[in-house]
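Only one chain is included here, represented as structure tokens and corresponding to the form predicted on its own.
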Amino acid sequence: MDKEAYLAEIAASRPDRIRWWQEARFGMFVHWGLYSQIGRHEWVMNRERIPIAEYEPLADAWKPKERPAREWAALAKQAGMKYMVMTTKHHEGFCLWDTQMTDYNAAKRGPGRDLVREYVEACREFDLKIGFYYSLMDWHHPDGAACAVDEAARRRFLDYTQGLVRELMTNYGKIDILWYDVSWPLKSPELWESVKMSSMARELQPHIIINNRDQLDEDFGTPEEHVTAEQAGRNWEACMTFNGAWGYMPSAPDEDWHSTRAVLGMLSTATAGQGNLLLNIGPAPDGSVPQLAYDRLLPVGKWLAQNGEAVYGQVDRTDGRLEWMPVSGNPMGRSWTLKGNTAYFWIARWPGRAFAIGGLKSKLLKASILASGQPVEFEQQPDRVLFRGLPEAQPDEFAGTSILKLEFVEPPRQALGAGCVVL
């Protein structure tokens, strides 16, 4: 099948396939691998440029808990999201299943057992749904930069990338995410026979849905380390770290971690955009979860729990409907989410007993705070509508960040500007 043919035939199913992906809007990405044993980031053997001889014994000396996956999907839960993505093979090229391709894996080596196995079943005991993490660039195996100038060797590192794949797609029942990194050294998705290794994907898993990093325009992008929107009608998810590292990095101090409010900040933006948050925790060597992540994720889920109503679910992109600034720029609101002529104003810092919203255009019919239910008390005027009667101190406890809910008579519209209105 020839690209063109590929893509309109993907672009077809997509809305059948995405949809419950669509709805989820959070999840947890999970970096684990040698790296996590050096606690210097995942890139550390580039970064050192540590030869291949010193890295591999990490190989043999790498030793996790028993059954860590639980301790992640469990935490997940908890934090209200929904589906995960774990790294099978990083760009170290060590593999964290029992893998027929190559004996650096984790069944053969140090483990000693198939560690994404572990993962499915610890995602399947938690009801999540489950993606798999896998780096096309690979700086352990011979040919993975000679392919760039060696057809021969090319050859080699393809048919050993697509056995690789079709091994992670075969061998662990239902997989509802493929998620690709770094396509580095072939500069085309032809060099890479990018639509022959994903088909394959597809045929295995039919439902599976595929992000952009093989160099084609597959199902959703992959905005990195920045929570932007890509264009209307194109799904996204913005992957973002958690602490500025993917890897175990156990130097980073406190005020690196994203704080509960924070973490907020994106999933509200992210929903904004109709697009999802993935968030990376980068788990010891051991497997287990750095203290620091519970203590931001566990607010947030139980944020969520009151609040989800803003998050989950089919959404509609705010942008040219509500208008949005970030904290520094509004008083109290940090952003609008919307559902069709339901709107949810996010207040970051709460106004007192009474506040006015401006520039709505819509005739509004009901407002309530959306964590526990209580009508508040509203006066519509030509360029504002004024709120009264509200809690005179912020009513969340978890996370300062209370939502507004708006119901209008049609989808909402508002516009402000940046000019005053004259009376």
Given for the second form:
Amino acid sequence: MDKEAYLAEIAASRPDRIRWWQEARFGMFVHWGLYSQIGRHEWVMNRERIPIAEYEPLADAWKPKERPAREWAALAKQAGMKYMVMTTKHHEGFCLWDTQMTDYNAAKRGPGRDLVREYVEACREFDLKIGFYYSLMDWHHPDGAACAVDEAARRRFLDYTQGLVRELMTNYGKIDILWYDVSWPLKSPELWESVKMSSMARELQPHIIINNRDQLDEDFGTPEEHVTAEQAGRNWEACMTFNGAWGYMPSAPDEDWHSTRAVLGMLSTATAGQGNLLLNIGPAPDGSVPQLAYDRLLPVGKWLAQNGEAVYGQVDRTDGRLEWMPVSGNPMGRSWTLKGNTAYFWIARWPGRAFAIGGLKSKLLKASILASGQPVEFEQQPDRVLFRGLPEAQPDEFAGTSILKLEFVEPPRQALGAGCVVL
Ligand code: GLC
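Switch over from the form predicted on its own to the form predicted in complex with alpha-D-glucopyranose (GLC), please.
Up next: the whole complex, starting with the chain shown before.
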């Protein structure tokens, strides 16, 4: 199939395939591999120029504890995440599953078991959708770099890559997301045979969604380390580290970890732009989740249990309809969620008993605090809505963030501009 026909075909089936993901909003990324044992970033092999012969023994030394994936999945569930994406093979080339394509894998080396299978089982146990991260770039395979300059090496490397992807798509039942990463060193989707590779994945997993890192505009874009909406109509998911590294990084001090409030800020920005947040944890070599991930994520889950209506589900984009402060001027990012006639105003800095929202052009029918359902008294004036009788102090105990739910007669519109005169 040629590229245009492939892209047209997947675009036609996308709305049905991707609906669950658009409504899920929040997922957990897990980076776990041999590099976790070194604990100095998942790129350590490349950054410290560790020769393959010196790196490989990590494969035999690796002894994860019993089924740590259950701990990740339990945490993801408690944090209000709906799906997970785990590194089945990172750039180091070590395969976490029982592959027939290479001995450099978890079943045949130190762990002595199929870690991908354990992960899949844990996701199913905790009712989370299942994503496989797969790095196209491979620092271990002899053809992983040579493929750029040697046609025979490229053929071998593509056969290897397609063989691995085929196993992942065949051996573990239904898989929901295929998440490719770094397509170095081949410079085009033609050279990677991306259409052929992803068509094969889709044949084996007809419901799957696939990210865009195979150099094709597949189902969603992947802004990294910033939460920035892609153009309207394009599905996107911001992937974020928790502390600046994807892999286990025990030397990261506490203040380098995103706070609970920062995580909510990312969720808010993602929701406003109709996007998703994929937040990473880098488990320790034995698979344990770093304590700070629990400390920061459990309150997010408690908050979402009360305020999830402002985050999950189908949303409209707020840009062009609702404003408040630009992202840089507001610690919570864009502070609105929009769903049809209902808008949710994120209040991360509590105003006290009364305040106003300016520039609302649509008639407001009802206001309430989302978490408690408590109605809020309001008065609509031509260029602002006054709210009164609010609690004196921030009512939210988990993240100091409350949501004011506003129900209008129509999809609301706000126009503030920079002046103070109504024109
Ligand atoms: C980058 C990094 C990689 C990480 C990935 C996650 O591409 O190379 O280490 O896994 O981002 O998005």
